[in-house]
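There is one chain below, alone, in structure tokens, taken in the form predicted alone.
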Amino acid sequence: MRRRSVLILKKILGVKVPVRQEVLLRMPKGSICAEIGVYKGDFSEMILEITKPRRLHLIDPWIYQSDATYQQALYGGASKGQAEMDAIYDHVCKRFKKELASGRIVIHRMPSDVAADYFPNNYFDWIYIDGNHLYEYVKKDLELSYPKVKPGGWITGDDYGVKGWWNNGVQRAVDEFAQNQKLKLEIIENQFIVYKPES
């Protein structure tokens, strides 16, 4: 039985579903979507299995950050440098070789603010943000993602309310964005969903 079917059955039976998978169950099947912040592609694989997207854009620069701010980051002090980032990128390309060949997955190895220019407005059904968690970067991802999502679409993401080395940057940016834009915001444990109005 495929993962989506198992998760739906668990929900029907009242069994707790892992929170990130709970969010994916809410996303439409056959959609056009993006994941900002891919790392090794574990969540990308969940997106494929659960939402069955028509096209999934994976956006990540896979760049090592040497600044002291990133001492605890997976792409900073917690890694072995740029060589490891390049190896992780190669791993993702191999992991999704079939989907890349079919065009179901498209990889954009670049910062998310640069990648945003490659997409027209109202292109995505939903975008999942899990890139740089510092406030200014989350704020920029939200601002740049919003016009790219179709009316009635979603911007969702990880680590809401998690303090981390990023000093709660995700929650601060999400709360501010939703309030300023007067958007519906739903929190499911450490996941957020921002709803873009139909019109």
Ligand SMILES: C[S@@+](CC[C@H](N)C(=O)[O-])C[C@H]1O[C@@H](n2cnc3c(N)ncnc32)[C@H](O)[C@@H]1O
Contents of the next structure:
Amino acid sequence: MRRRSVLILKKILGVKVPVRQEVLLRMPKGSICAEIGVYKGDFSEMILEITKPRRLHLIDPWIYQSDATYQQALYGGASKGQAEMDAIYDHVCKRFKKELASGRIVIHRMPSDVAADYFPNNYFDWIYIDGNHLYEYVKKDLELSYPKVKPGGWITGDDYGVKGWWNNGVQRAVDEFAQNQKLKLEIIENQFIVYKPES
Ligand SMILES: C[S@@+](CC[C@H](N)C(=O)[O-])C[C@H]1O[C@@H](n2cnc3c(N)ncnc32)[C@H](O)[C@@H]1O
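Target state, the form predicted together with the named molecule; input state, the form predicted alone:
Shown next: the complete complex, the earlier chain at its head.
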């Protein structure tokens, strides 16, 4: 049985579904969406399987950060350097070769603030934020993503409430954004969903 059907069956039977998959079940099928921060593409594959997007934009610079701030980051001290990031990028290209050829997946190898300029306003049904978790970066991702999402769409993301090397930057930025913009915010364990109103 396909992953989406299995998850729906589990929900009907009252079996707990892993939280990130729960979030994906709430997203519409056949949508235009983006994942900011892709790494090896594990969650991208879940997005493909569960939400069957019309188009999925994958945004990540795959750049090694040598600064001490990133000592514990997957793309900093916890990695072996730029050669490893290049290898991960190649792996993602191979992993989604078929979808890249069909145009169902588009990779943007660049930081999310640069990628934002490539999309018109009200283009995405939803965007998943899981890039640089430092407060200033999450704040910028939220601010730049918001106009790009259609009215009635969602900005969702990972690691809400997780302190990490980013000093709880995700939660601080998300809470502040939702409060300032007066937006409905839902938290499911460590996942956040910000609702953009219809009008
Ligand atoms: C936690 S990993 C993403 C994991 C992935 N979403 C998953 O669940 O499988 C964070 C990723 O964010 C990327 N990243 C760092 N700075 C970024 C930026 N400014 N814009 C977009 N992605 C960024 C890193 O290269 C890294 O691959």
